[in-house]
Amino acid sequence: MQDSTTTGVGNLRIAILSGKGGTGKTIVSVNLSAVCDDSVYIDCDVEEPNGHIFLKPVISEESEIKVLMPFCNDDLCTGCRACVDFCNFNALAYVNNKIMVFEDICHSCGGCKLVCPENAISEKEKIIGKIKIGTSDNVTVITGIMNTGEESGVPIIQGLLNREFPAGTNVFIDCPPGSSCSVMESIKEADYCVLVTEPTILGLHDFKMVHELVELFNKPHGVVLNKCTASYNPSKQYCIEHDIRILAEIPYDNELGKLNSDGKIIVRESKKYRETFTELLGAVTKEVQ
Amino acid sequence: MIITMPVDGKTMNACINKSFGRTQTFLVYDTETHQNTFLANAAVNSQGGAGIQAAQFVVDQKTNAVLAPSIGKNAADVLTGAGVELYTTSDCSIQDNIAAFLDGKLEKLSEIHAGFHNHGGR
Amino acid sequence: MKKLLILSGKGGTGKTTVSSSFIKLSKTDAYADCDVDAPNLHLMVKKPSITKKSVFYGLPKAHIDQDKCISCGKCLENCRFGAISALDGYTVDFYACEGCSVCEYVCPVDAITMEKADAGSLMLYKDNKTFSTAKLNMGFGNSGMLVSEVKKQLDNETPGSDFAIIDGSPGIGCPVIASITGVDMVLVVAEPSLSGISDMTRLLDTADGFMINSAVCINKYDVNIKNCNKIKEICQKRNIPMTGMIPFDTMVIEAVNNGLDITDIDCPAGHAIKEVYKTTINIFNSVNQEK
């Protein structure tokens, strides 16, 4: 946990996670951003960024994310195959007296360039996705989009998060689902993690996975129980038994489901939910301090 | 001419294996001498790029044609890059497929799938 | 063996609920869960009694021998993944390391070795039925290959079976492609939301790319009727059969939490899934007779 004296209200980085998609992670992230006076919403779910469907930002800036790909100067290549043998990802082949590079397999580690005794291999940039920055009322929206067919979103997530944010704004990080490396990358610099879960044994199973992840990274965290009904909630039971802070309980509600499926921002439409999310924001802020 | 195919077992009655990149065994068959050699596929346990590695192996056996039910895009690129011709097998034994190939009854392979990618541990 | 694959773009659409009901209704003796990042099906179906677990290894990860390390910094300088830290002696961040071996190569004193990394486990449950599933460990992402292993295990263990149901991977990426290869039909469980529609379209495109027939059913259709109509329109245009619509029903949550199958309960969702099952199987059979 960071020193509490350095993280005042309005300078928080809050990551929102869930074990699987469909739990309401994006709804929570988007609406938390929207109830702040001034905030930044970052969509790190670069494979399927959805936050923009709700926030509909006016885009003001676009940039490309690039990685390095090897290419071989056939005049210098002697066919020793040192690079082919070195590549642990099998991204290179030597056929017809030429090196072939499979860019969809390559991890850009640079190993082939290092091992080539003839210095025949150099590197060029390849675009793997882009970052769009825009505004939606009080929210600065930063979205990462990975090109279809690309393998890893980690470089894009790094591009999204490695930047300066204006003082006094809260930053909300909508993480990819699951507990893969891209989730780890997304929560690395977070001050606090909000875990969103559903009231079923399936939801609980997925929740335990992300809970294990935030514990591993020693991140302070709390839970939003979403889609609650009047009946037994195994996720809630688990939180109580394991002394995990419950930040809010959002009921299953047809009105909410309808607004959401139409791509509306709930706190901008409903006074009731504006209060719910303002309270949630208050609970999170209090937790961090 | 050398023809190579992914196979399920080390006899001529065995079946053709469905996966080019991850087959346990390749049969390398010389149509002139009728010599058959069964070779272990080094790519079988590879974490990613198995198709590429297997294709490199097959090319290095001086193969002229590959008989397989389907081949991933990357493997096909390596093979065709080396001038290897690709043919589709039918659902029967190695020797039946070789016989069909020699009779000119096997069709050129059209089913090339997009491969699996994302094997690299990110 | 003929295989029916059940897919849904993002998670949370009810794919696993539909899969488990289909497994029960069809009485099939072969089924698999290809959602190796967050497998759930084992919570919903009766697990065959005998369990076999095998370790799935990912790419080896770098390890620095502190006794040999001379702190020259070459590994740190050459690692493209930010996996080497020099805070407290030179160490490797296990989760950031992608296993490329560059550090091992540049180390002048051979202090770095690449060590086997346990990336997950492949599970087999078996008695007169066979259930193949797997779980990828935290921080590992090579799920496409583990998905292929799950399917291979199912194939190898069920030589006598003629029909299998496979719960697919979520998303639209590589694990989905690994799930889709070699199946005989895809059933997409779609949700009537804007993102649900875009996910469905991308899945149908993928299935088309592999020349595999697909069908669509809608879950929680009553949440947004307007979007349901959009889904129907898209399916009609693409000539893809609709196999039914399942209403939102709080009994689903009740059933799941009480270890029951929704089709065992007299409720709207249970009845709807039975209908979806009948229609889907009819289409599945006619499609596979044509072949």
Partner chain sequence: MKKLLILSGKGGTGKTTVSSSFIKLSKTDAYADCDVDAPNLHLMVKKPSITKKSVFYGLPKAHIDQDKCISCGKCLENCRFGAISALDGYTVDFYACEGCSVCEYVCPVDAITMEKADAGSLMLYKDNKTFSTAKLNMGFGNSGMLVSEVKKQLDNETPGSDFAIIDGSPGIGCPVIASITGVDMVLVVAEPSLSGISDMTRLLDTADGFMINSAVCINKYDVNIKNCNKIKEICQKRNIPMTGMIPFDTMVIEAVNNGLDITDIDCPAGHAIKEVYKTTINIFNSVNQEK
The other form holds:
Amino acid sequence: MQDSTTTGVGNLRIAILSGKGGTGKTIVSVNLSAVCDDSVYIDCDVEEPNGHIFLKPVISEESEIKVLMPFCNDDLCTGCRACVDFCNFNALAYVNNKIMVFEDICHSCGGCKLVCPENAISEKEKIIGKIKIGTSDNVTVITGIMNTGEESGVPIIQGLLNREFPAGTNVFIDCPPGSSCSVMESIKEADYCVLVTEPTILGLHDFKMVHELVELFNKPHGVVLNKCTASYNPSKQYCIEHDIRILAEIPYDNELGKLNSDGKIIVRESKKYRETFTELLGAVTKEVQ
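For comparison with the form predicted in complex with the partner chain, produce the structure of the form predicted on its own.
Partners and other molecules omitted; one chain follows.
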């Protein structure tokens, strides 16, 4: 089916997040991007990015993300332990007359280098992941990929979001699931947050945590209730009780599930769901205004 897009308010950063995986966060993110003119989709779920499976972008650019790690020159080190005492993350230790660096817990702040009185500590680059940029029809797709075994994807997320986009461009940020530091980094500069949840007790439990997070950050927000049935929906009841704006209710539907499992962009295949996501985009832009 031919794609049909709609133009909303430009220059918006919309973060889509969920308390747990599997609620439909990426489906909402991808289809909001596809139904909007001149949009940017940013996949900040750098541990397991999967928006590209649906958007299938043609990659035009790829770059590495590097962080700086401390490196000690043993010939200059006098064992004063100033660097060890400085590090609040316990990433340094003085063992057998040598400074040991635990890279997995180092936050690359550079403080140990600054406090060393002998200039024994320098820094070396470490590659922790990469960023891929491509296009999928009207959508610019920017994907962060963290290398296996790395502890934090925050530097990659910073590399994804610290970019300039053309005037009038709406940016849709597909956040990691949960409420970790990576999620906090993803929503920090967002104009509006869309929370996606499902009608289960577990879904409600994790939805409450992510709701507390956006409240903590004082972010305007609304909710997409996904996989809705005629049965009781505890997440919907929570929204009613806490006066949370319900932006859309997406049904538990075989057509949607089939398109999703086939890796399709739903709004490019289904007129019904193109209208659904167009209305959702309109609701979001109206909320921001």
